[in-house]
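First, one chain by itself in structure tokens, the form predicted in complex with the partner chain.
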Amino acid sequence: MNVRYLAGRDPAELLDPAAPFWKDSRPEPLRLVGTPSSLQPTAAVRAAWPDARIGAIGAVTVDAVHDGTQLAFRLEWEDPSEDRAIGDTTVFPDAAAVLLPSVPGAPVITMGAPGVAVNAWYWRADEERAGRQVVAEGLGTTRTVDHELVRTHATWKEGRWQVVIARALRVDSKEPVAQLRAGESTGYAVAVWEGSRGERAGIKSYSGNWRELVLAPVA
């Protein structure tokens, strides 16, 4: 996916999933498949969620654009139910997240590996526009390292999900985060989780391995 470059933006236009210059791109659909019930990290939740079970969200699509500082995607998906609050124990909201690779060649599926971190850039419907920075080096590893990087805005209207999810290129961070540079190329996956299905943790759906995503220069 090539990210456009678009000069000099108000951080809260590009925050925006109703800004207009969404509407001259094309995003890209992406196909998402269930995580694998082998690869969840406990035995109570393999069993409790075989395969069949995971993955209700079957597809998204992706945009993104940067302005030099700020790298923001957009991902859009058909969503019946909106699920935004806790409302009691047995409710879960809804959630989405970009993942970059914090150091090439960290793995996807098991979401990096000792010593070889991902980034997640995270949102869940209950955390208003807060989103969380997060990173992880192998299942079962996930931390937040900050609440204030990562800035999201989500619409829900007919039965569809707007969610913008971003971060500036570059953080100033002692963590394993992903640092990246306009006219540079990394990898990104996507995840959504389907609150009214109890999706939560490993259980969700994802976008499979690494695609490219290339930061178009500074114009």
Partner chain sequence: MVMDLNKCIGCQTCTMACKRLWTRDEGMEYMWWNTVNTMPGRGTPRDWEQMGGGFADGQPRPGRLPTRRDFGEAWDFNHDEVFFGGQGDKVHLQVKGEAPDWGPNWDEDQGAGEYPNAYYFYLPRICNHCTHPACLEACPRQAIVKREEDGIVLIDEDRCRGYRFCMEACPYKKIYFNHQKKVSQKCIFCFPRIDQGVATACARQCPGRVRFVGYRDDQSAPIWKLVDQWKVALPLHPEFGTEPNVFYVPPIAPPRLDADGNVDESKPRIPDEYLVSLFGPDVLRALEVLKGEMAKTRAGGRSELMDLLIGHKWKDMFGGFDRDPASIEWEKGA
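Got the form predicted in complex with the partner chain; could you also share the form predicted alone?
Below you will find a single chain and nothing else.
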């Protein structure tokens, strides 16, 4: 996917899923599949979630722009239910994330590996505009490393989520997070959780192996 460069955008405009500049784009459609139950980190989850039950959301469209400093992804998918609540062990919110390799060659299917991290920019429907920056180095190692650097804005209307997830291209962090530059390329993947189906943690739909992400140079 080619990431357009847009100069002089207000940060609030970049986060707006309905901003006019998104209408000028051609979002990339991605097919999503459920994560294999054999890769769930606990035996109880593997037993409770046969493969056929994982992955309620089957498709998403993705677009992205940057202004030389910030990179914003816009995700859109069909979802008949707006699930923003979180409760006991039976109530879960909708969520989505963009996954980036922190290190070249990091595997998607296992969420990285020891010393080869992946970095997720994560949105959850009950957390308004506060996104999370997440790092993983293998199955069962996912951890939130900050709540400040990833910003989000989401709307649900007429059975569709429109979600923007953004972060600075480069950030100060001691954690193994993705560091990006305009004019360079990397990989990306997408994951979506359907709260009404009890999806959370490793129980989700995802887009498979890395897809190319090419950031346009600053003009």
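If you're wondering where the values come from, they're calculated on a predicted model, not measured in any experiment. Take the two forms, find the largest set of C-alpha atoms that superpose within 1.5 Å, and that set is the rigid core. Residue numbers count along the first chain shown, from 1.
- Query: So with the core overlaid, does the Cα of residue 107 end up 2 Å or more away between the two forms?
  - Reply: It does not reach a 2 Å shift.
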